[in-house]
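The chain below stands alone and is given as structure tokens, in the form predicted on its own.
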Amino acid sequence: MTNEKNVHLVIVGFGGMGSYHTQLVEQAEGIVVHGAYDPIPYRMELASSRGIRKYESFEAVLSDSEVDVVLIATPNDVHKELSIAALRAGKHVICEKPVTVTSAELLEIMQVAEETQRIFTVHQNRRWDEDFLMIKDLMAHKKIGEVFHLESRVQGANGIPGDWRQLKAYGGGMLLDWGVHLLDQLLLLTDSKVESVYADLSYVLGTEVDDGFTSIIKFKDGLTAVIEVGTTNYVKLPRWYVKGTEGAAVIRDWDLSGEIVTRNLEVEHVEPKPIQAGKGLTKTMAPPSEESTIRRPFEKVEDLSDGFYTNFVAALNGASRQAVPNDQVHRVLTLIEAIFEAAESRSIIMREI
């Protein structure tokens, strides 16, 4: 494929996320939204109101020789079926996350992509989130020394949104919804293998799928991580909390407010003074002296990488590797399965991932 013509993409599933992709495509060169298909009529009317061509069926999408790429943005349970059909029809495929409900299903898709020599990739968009890029930069440049513990959370108080996300048959639940993002980010922050997994899933809302979860993950290099998603949190904990050998850092929310606190290496150790804590005194929990620490804002970092669709077009033209390799996606699904297993068995799963 060359740059002589635009890549034609059709969106299958024109719900909230599917329609959002029209904005993402507009930001990239060399690719255009050629059309959309959704079995729900009002969604097709929405597409039509935006000047997007309507397809009468999924089969019509696959039979159109002008279609280069199919974007799958449907409920999770049919991702595999639709992706394989599109690949066998000679189309390249972008699939929304979670790509499949099980890691074995993804392997099936990858096999077909290899057989058909088509590109298959997953829209793991939060690899480009500014807060994640700030943490990635913090660790890469050892701004708080060697990081040995991190906590990554997203929390709200609105319950599980939508309808199918509350149903197990459709691959609903927060572990497969937000968890797939946070775990994908986590595995990009270290080259170490996972050593053990512990988890607890929340069912406070009474749905058949988890409305949140907490997982404690330990890596072979000693890094520990707490990954948490909640939909019943009226008071939220920080988005990121990271500890290193020379300090700590926090990003509080999506507004990227936060700070980095490090030891002042130019000042000798100052013995803390006891403070009144409740009905007793403590020296251990007293704050460090003001002169022995350095506080500075947690500044944004410049993202020099291509966006998802810019990279996708470059990959189609053989000018770049996929920004979201399928083996990395498979690793995330394998970790999710270990979390489900740990929660169900109420035990620590010792497994290299």
Ligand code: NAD
The other form holds:
Amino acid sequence: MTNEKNVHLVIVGFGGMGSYHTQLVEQAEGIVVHGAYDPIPYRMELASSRGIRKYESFEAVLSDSEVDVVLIATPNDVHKELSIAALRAGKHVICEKPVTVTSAELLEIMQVAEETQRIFTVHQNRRWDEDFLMIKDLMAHKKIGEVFHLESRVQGANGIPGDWRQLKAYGGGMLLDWGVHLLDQLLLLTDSKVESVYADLSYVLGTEVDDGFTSIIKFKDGLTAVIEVGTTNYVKLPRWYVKGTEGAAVIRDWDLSGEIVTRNLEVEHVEPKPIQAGKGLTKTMAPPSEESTIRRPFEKVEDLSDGFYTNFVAALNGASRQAVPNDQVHRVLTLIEAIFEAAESRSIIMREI
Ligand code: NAD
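Next up, the form predicted together with the ligand in place of the form predicted on its own?
Time for the whole complex; same chain goes first.
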């Protein structure tokens, strides 16, 4: 699989995500999977069956001078020690999210990356998701006016997957898992700073880590966001719900189904007629008339950015900045810490983030 002109990457932790990275690397030019290491023998057999070279130990990876980059795709608790060891061995490092369990640990890694002059970057890949790019485009082009409220959630009914994700010692829990993705996306949607955080973590399944959470995040510019992750939701709410001064929008699911509804500015405001609702009448909750609103589907947004690995190779060659800057990764972890704090103290955390 190797080619001398290519950047050689070794996957450390050849589990679900580590093995998926082989597909991501294949889509990029200038980089190849050079080998893999995982302490579980059947994981190494799987790598071998795909023609990937096996390493007997992490140390063997680090001492191989042909290895340029180490990808860390292990459980979260060992990301820091493995990243630092790889950087000190002169390797560039890509680390899976959540990069570390605390923001202080990330600063330690960044310090070593600075000292060793190696690239350290984190695979916060959902900043390339189509649904997110559509919401970003909606907000940037003010398609529903100025957005003042958004709700972003992922909900499943399968509980916390796997084994280590259910344990605190491994950095488990849904806030550190899916929370990273949704919060990373949120912070890319506005230039404003966070002003306050309120949150509740869910422990419905009886695990020692959260099986989901609800957070309300307010920004200095007035935007409010509800960010929610659930693993006990047999009926799920839409992936995105966004309100603006001129309308509202919804993206229901990964299939990108949804719509944008705005006021029809060409039609004079018509007083709604009261409707029968339950055992009463309501005018306040009557739907707006068809003439006074415009319904449109979302337009697909073309992603013009390089993929993760293409960008990584360009960053390595000094031709581009890394697509996921470490200060942004650090900001996400700081926000996660405020969410944990708000939930534990049952209070609103007033903090500029
Ligand atoms: P997994 O349990 O499927 O795989 C983890 C593998 O790491 C296992 O095969 C295990 O044997 C191996 N491992 C454990 N300790 C090790 C060590 N010290 N050295 C080398 N290998 C070791 O877990 P997963 O779902 O693949 O998750 C791995 C990482 O990827 C986690 O950090 C997770 O949060 C992240 N992840 C990211 C995404 C994403 O979309 N970016 C998706 C899934 C998982």
